[in-house]
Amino acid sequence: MFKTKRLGMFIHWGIYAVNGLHEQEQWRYSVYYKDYQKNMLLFNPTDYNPKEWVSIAKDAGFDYITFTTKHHDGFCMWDTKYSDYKITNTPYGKDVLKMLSDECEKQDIGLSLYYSVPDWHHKNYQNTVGHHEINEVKDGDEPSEALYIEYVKNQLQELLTGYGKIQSFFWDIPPKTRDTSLNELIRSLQPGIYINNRGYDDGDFSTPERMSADGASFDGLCEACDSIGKESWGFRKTEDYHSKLYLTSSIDRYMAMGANFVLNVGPDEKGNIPEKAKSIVSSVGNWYKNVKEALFAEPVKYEWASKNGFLATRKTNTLYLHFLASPDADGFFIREIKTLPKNATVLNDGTSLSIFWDKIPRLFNGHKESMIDVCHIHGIDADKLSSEAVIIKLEFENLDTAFDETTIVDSQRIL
């Protein structure tokens, strides 16, 4: 997964789509359980078309889909036999997860499953007014950690045996309890699966969310995530959508550091991915396909690169420079280079750039020896590319000898 499938589409979908407020509507809007559960009787996504969903992801060049099987509200998006609070008891009545997994298999796209540890519905879950927990005692509540874990294990058995090959499992909100038996069960049911670090033990990979990473690489496996919506992950009627520049820059930063990335959309109550969301995914996908070779290259650490606002990835004798901010001019220079690259190309649009030795006036500090020759790379259409992350491809005869060795910190593969 972390070598061949790198970019995924996250899908947050559930009965919270009915009111279009937020996937944590019950908690953030202080909705009583008896009122919130009425959404189940109103949820009838007659427009749901898993073929279209998978095609949207695949046409954009995405490698897999991560689907929310159960969010914090406890509503189950598959035909579980361990709860009545489920999709097959809605007016729609169909197992949407089964339909999605069948379509993923048909279109040869990976499927990962999200599962929330907090459960505001289940009678045995212990809501203790902690992180993502509701201070509401319902009729029939019988808090019991042991019984709740038994419930979770029963549902894991269903999810990981009835829906084909599952490439990764995304727990959400780490519990206070450590219990390695749950991930052991997952691995026994789906050999080779990857598990994140938000469950009952450390799992296999970290999951930074809606934040920028520092440094040039990660110490271990990582899958970052963000949503096209600034306010929510589920469908929100008045959503503020992120710009293409924000999203491509986030994806570029994390993937250049060796991480996977999942970009979230929130379908509405009828099962439609909003037109704005589809447009964003398509636009991001066009960028991704143009620059993909740089994102699948190996993270490398160059001190000069970070000081000048770049991340770097490498494949053999090709170096990719990832701008951490939009280019502020149509060219840049590299002081530490000893041998000019053979070619320089803007991956975003295929533009060939000029490469030459030059003396840069801004480097002058009053001493003649300061006006040394540096590598000048020129010809970027900065205005045209101002709406997306920019990546420059530099091809060398021998990259290992192209730079002053003192500037190379680490050129080993991180993941």
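Residue numbers count along the first chain shown, from 1. Just so we're on the same page, rigid core means the largest C-alpha set that superposes within 1.5 Å between forms. The structure presented is a predicted model; accordingly, all values stated were derived computationally and were not measured. What changes on going to the form predicted together with alpha-D-glucopyranose:
Residue 360: CA moves 2 Å or more between these two forms after rigid-core fitting.
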Second form
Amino acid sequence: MFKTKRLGMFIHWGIYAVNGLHEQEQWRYSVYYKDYQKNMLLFNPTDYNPKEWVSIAKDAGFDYITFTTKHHDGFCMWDTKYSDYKITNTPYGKDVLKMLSDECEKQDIGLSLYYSVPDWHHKNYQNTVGHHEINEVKDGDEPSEALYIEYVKNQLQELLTGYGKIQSFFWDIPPKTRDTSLNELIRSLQPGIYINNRGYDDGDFSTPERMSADGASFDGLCEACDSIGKESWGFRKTEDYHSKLYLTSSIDRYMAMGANFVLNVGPDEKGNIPEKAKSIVSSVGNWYKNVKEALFAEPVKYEWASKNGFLATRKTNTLYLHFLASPDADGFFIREIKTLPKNATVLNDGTSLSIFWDKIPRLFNGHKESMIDVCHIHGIDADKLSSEAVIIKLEFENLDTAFDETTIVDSQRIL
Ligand code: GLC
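Please give the other form, namely the form predicted together with alpha-D-glucopyranose, since only the form predicted on its own has been shown so far.
Full complex below, order starting with the chain above.
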């Protein structure tokens, strides 16, 4: 993971799929606990087919799956001994996590587990009635942090011993309490596992969400996440799905900065990944497979790149220019470059671009000061590629001597 397994499919699935509102409907839509918990008796995902889910992820080129074992509602998607609020007490009656982990192993795809700290069901969880909490105190609640942590530890024991190799652990909503013993337990049960920074200590990797990145690279390990659905991570009947341009730009930005990325889908109450979601995953996957070599290359912190709306990655003498969105024209200039690249290719569709020296006026206070030599790269089918992030591959004889700090890549018009 982080070097070889870089793109994951996040799956938010639970009894919230029954109403199809939001994975936090108890909080966001004020659905009372006594009404919400009835969804357990209605959850019967007879179409659930983990083989198909894994194939959807694999066909799109994803390297791993991150699955919600327990979201804030506290409902457990595995056959836990420590709660009755669990998948095996639904009419469906089967351990869906076990079915998924077996399938991941069979099809050789990584498995990561999501686990929420807030728990709107467990009697010992301390509901602070704040952000990400339900606005009610339930009958029978006996808040006790120590007992709740004991419950969590018992569940970690189950999750990290009964479901094969788990490559990473995704805590959600960092608690105020700092307690390194939870991550120590995880590491002792799954040596080599990566743990995110939303748990009881800082863990190994950060988790920026949606489009919140800035800069050209991350300092430490990072796994960004976004959902194909704009409003929810779980299944939502009236979901607005993101465009391919938005999603590929988001993946491109984060991966070019060196982060992993998990793209989320929310299967419905029958266990189906909605048709629209499948087609988005597959078209994002086609883009990903075409441009993957640029996303696996090293981030380069060229100031000129980020200033002009680009990011750059490199692999030995190959430079990849990430437009982060679609280009505004079918060509662009590179100023203050010393040697021309040998080849220029649009990774998205394999188009080979023309490369030539050109001259443009250098303006100073509105007056032409002199003419400057620029490398002109031309021939991008900008209209055809307007719905995805475009990446240009430039192959140099020697990349280290081609540029210096004053280089500018310019897709703007010459005024
Ligand atoms: C946000 C959502 C939460 C979701 C998480 C995934 O925090 O509120 O429901 O599980 O993102 O990272």
